[in-house]
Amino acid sequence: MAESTEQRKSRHLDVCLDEDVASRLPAGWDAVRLRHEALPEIALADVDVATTFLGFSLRAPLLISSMTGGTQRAAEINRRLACAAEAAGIAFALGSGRAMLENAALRSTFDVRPVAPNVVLFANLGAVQLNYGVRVEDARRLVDVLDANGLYLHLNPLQEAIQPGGDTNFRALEPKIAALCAALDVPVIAKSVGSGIAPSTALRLIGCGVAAIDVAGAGGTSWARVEGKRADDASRERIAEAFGDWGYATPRATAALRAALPRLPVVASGGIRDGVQVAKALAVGADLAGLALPFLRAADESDAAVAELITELVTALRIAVFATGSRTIADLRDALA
């Protein structure tokens, strides 16, 4: 019997909490260095890190990125990460609504708008389905039932490669892209699934109406393993082991989508994993830094774990501010050594 799509998020769900599936490829933040400034002529409370993203604003420049949805288990996982977002006045990213969209029975497990009526929130959709049966319209549904601001259309040619089943005809999806976006009245945001998005791709979809980019490069969680752990197939893991460095890190990646498109609205994502390192996203060029498996461990736990990472990553994102001399995240962009 073939796996539901329920089955395969849940599936997804264990493999990222329980195996090893991080990226070979080394995310390459210790080789971004902050100026440091020993005399900053500002005090910490000069400090500010809100900004705007897309017209929304935001009371840090964090996104809780896409993860999760689509089963029953997802829903507590959901409804933990939204309030927690909410409450600090952060950016929550769905997870695929493929699922809600094949059973509208699953729409608890995406819907938190009753628990987080004010959160800046982005559905998800795979843009290879709109090769297999998602019309424009089904979009629009998913966007207006979740009442999202946005909506993230996730590329991933490798992971549906390598998962049994995949859905691998990416043939033709520029002009449907583009109908898509001309279509919503939400903005579109395309991102890569652990590989990152090079500029010359990133021009296509600018030019298909896509508002921004989230790199979402290597150097975090590797989908391609996760497939490979999920598959219980020894030949598909060895191959999906092979691609374990695959793509590019996301410091580099974000570094050449900002020299190439500098007003560009760019999401750095894959293996930020502290305060620091979402400092270093910002001054390579990101708008803002988005974060999923340590917030994914942190919702298995608890309200408050959550509630803790979020305030971890931005003390520690206002300390590394103040100790380069800086007032705003702005200017962090003349702060690398």
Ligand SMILES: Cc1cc2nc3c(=O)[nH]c(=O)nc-3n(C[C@H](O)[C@H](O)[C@H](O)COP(=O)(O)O)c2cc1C
The other form holds:
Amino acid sequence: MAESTEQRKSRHLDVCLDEDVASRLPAGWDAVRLRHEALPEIALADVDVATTFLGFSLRAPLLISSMTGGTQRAAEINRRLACAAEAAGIAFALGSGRAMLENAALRSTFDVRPVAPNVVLFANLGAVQLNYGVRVEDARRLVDVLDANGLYLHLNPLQEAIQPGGDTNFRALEPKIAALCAALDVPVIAKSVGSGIAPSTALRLIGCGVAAIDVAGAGGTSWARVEGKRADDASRERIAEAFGDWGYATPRATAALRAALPRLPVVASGGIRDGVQVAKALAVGADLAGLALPFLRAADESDAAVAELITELVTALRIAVFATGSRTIADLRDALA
Ligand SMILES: Cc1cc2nc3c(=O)[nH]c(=O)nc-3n(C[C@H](O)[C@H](O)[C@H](O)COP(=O)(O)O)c2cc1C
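Output block for the form predicted together with the named molecule, input the form predicted on its own:
Every chain and every other molecule in the complex is listed next, the one we just looked at coming first.
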């Protein structure tokens, strides 16, 4: 019998938590060097990391990237992540809402508004689902029911191609994405899932009306490797492993997008693991930095672990801003060594 969306999502969590699913391509943060200012002429207390993204105010330029929903376990993870994001004033993205569209009873596993009334919240759908029965009205309903501030649309052709029985018809999606962007009252953000987005593709997506791009580049969680490990089929896993270093590394992909599209709202994610890498992501051109797997690990542990991770990221980011002699995250753009 075909695996249900619910079973698939639960297995994804286990594979990500228990197996080595790191991209075989190093993200390359070591090659990004920030200036060290020995005489900063400000106090650490003067550093201000607050920002706005797509018009939403955030106390730090951080996003908990799209991961989960659809199971009871996912409900608890989403609750933990949303509460911590709300308390810290950072943004939070839910995992793909397709399961909820298929089964309305799963709404409570995504619905974090009761515990996080003010968090900047993004719903999520796979763009390819627009070729598999998901209509613009469904996406609108997802956003409305969850009271989301925006919709993440993920682009995952490699993942679908490696996944047994994946949804691989990516034909003629551009007009459907354009119709979706036109119909929604909230911004649509296009993202990859760990392979990156080239500037030429970003331009096409902007032509469709997307408001921002999340590069979700290579160097962190590899969705080829996740799907290979999930397949329980040695041949399929070998095929998947051949794609273990596929895609554009996050820092380079972010810099390329920023160079090509100076005013585009950009999120960097994929392989960001500490606050200094957050600072580097901002320095090469991102407006926001997103992390997925580190937050899954923390949420799997406890509420306190999620809060502690956010504190560590923000503290290291603040110190990095200070040590470059910058006062705000906007100043970081001039802080490459
Ligand atoms: C357990 C898990 C589930 C994910 N589910 C989704 C999803 O439903 N939709 C999506 O757009 N991305 C999903 N992602 C991808 C992440 O949002 C992110 O793009 C990718 O993992 C790279 O970030 P990282 O290296 O910090 O993990 C998922 C990631 C993880 C770890």
